[in-house]
Amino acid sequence: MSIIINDLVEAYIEGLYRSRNNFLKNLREGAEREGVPIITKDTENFLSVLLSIHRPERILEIGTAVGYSAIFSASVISKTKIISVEMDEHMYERALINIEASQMENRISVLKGDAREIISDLNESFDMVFIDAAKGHYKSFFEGSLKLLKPKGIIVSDNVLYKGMTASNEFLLKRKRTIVKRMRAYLEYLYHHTEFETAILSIGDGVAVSVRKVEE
């Protein structure tokens, strides 16, 4: 059994975290106080490195919440344009306010509605897709994004370990059985997808990174 990932190590890594700017710092603190789900600090650090390497010009985000991850991503790569999709009316309105306050409204667009329907109507192409929405629909989000993803694009799926429930029934809550069953099927689907290479990382609540294969 690995001793690398434990509470003490996680606390140490979290202690190294520094916010990119005061706006994001205040937005994170507010979201955490209210219990609004946003990317964890170590997931944020990982995304910062991934974005810096991949340097996507266009990102499709599925699940906006209060706009934290979209604003963060736009702050990492100055030329990135982001389309984010949010179904919840309240979150959608809050995201618009936060994006305007961050002065990112010319680079981040938020579409309100069911992502499965919205992405089926999009005719744009993206270098990266970030999935962080309803856990039971990740496979539908992934499949719907394929036609929009550029040949060397990547798809990042957040919260795939789902508080450990995906990995072990020891942590499984009865009311979450259907979602966990679907998440397990989703990860099996990713690992056996012939067009992608996928790695699952035990960062935050679990992150899956799927890279479209390039023919030699």
Ligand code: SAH
Contents of the next structure:
Amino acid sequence: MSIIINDLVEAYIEGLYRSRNNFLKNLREGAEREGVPIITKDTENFLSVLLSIHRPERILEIGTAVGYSAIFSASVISKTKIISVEMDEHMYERALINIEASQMENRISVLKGDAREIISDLNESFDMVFIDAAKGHYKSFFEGSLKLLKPKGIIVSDNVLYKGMTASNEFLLKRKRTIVKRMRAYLEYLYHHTEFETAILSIGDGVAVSVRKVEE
Ligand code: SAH
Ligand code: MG
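Switch over from the form predicted alone to the form predicted in complex with this ligand, please.
Below: every chain and molecule of the assembly, starting with the one above.
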């Protein structure tokens, strides 16, 4: 369970969940068993709706882990191409193996390195950016992605409520203080951004969706 206040509701929604296919089912089960922080089931459901509305042709993902969310997203929209960035060598290798096994290697490329550096070297443009990596750096990821985002592009940030810690000190673990402070600053920044509209949804571990304001 990820967000304390929503335990009951979340358990109910999780009960309705069905995996898209056996490959994703096995990948999710393996990742959950090991404690790899992949998107929660309700976040996955939300993403599939958002992807179906937005139909991105190109997605930039920051934080690949074992490739679950990338493979899932590619399976929702068959025309989508994804560039995903992962800095952990071991995760990177595992993602490549899983992506090959899913036969998505023509549609998902993984770049190895710190996304803060890698995105500044990219020249492609994207319809959607999915930020799902080190929580202390979301603002850098967001700002780094802006020049790559198409005018109607959206930025989705995962884990922004961080087990409830962002919303209340009641849940705050001392060793997470700095990260949580940075996440709060990020959400303040997003909410008061002059160019973006943002909604924070208490789905999974908290998802923020940001879209450019409509020009008058
Ligand atoms: N999106 C995945 C989960 C990603 S978990 C899914 O839902 O299936 C977060 C990952 O981000 C970890 O594997 C971690 O190694 C990676 N990461 C953390 N900071 C990063 C950075 N600065 N650049 C690239 N990857 C980073
Ligand atoms: Mg996440």
